[in-house]
Amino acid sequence: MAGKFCVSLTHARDDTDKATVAFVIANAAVGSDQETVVFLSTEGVNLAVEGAADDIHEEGFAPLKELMDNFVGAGGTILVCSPCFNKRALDENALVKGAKIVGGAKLVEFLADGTPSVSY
């Protein structure tokens, strides 16, 4: 991988719009060689729950489901907010291919040395 990109998303099904292109610009940066990973926190972690995305489909865009698929597919991860993703009392044995639930101190590793991130 030539470096490093992060996609930090606080939305889901409260912002269609946003969740789907967080993850149109994750699928650039893995399909750009990047070391990519989307952190979901606060509303966000809802779409680490299997089905929580299959019927978003923005126009114009591909289905969300695919996207994230697609993400993982392509050796991208997903990291989910620990503590937002509990406050939900969501079911953990549900995940999403690839994601994992963390805590921040991974979201700081990861971004320690700089690595660049955009946020929707």
The other form holds:
Amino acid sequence: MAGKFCVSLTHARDDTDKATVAFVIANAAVGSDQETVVFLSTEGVNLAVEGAADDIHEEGFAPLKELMDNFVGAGGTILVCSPCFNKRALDENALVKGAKIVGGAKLVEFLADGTPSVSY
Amino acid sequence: MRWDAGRMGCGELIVGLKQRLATLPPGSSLELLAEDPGVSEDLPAWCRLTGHRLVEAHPPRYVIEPRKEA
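What's the form predicted in complex with the partner chain like, now that we've got the form predicted alone?
What follows is the whole complex; the chain from before opens it.
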């Protein structure tokens, strides 16, 4: 991998436009040989649960599930904010492929060398 | 020292660890019990960042040796 890139996403069904574009950009990054992380926090953590993105299809874009599957299939990682996930009482045994529940230190480590991050 | 952090995780846990490690007598270690599902990813990252040593990681039990101050 040539470098690293982070996409921070705080939305899911509450803003399907932002959720979709975040994964479009994440796909661009991983497709550009960047070690890419999508960090899901606050409402975004809902997307980490299997089935949550299945019916989200923003006009003009590929379906969100397809974007997420392509991202993980290309080697991308989805990090899921632990307290945000716990607060919503989501099922940690139903995570989408490629998703890991983490605390803030994992994100800090990824970004600590100056890795760029964009937020949606 | 032993600390049962229960379901605590993320930044709250990290600050609690920092405070407790600072009070440890030289040569001793901290046994941590932490049930948050993010801790198994977070703790190794935090130790790499800070120089503390994670000597055991069998969730929910972890043992940390504080870094030796210069």
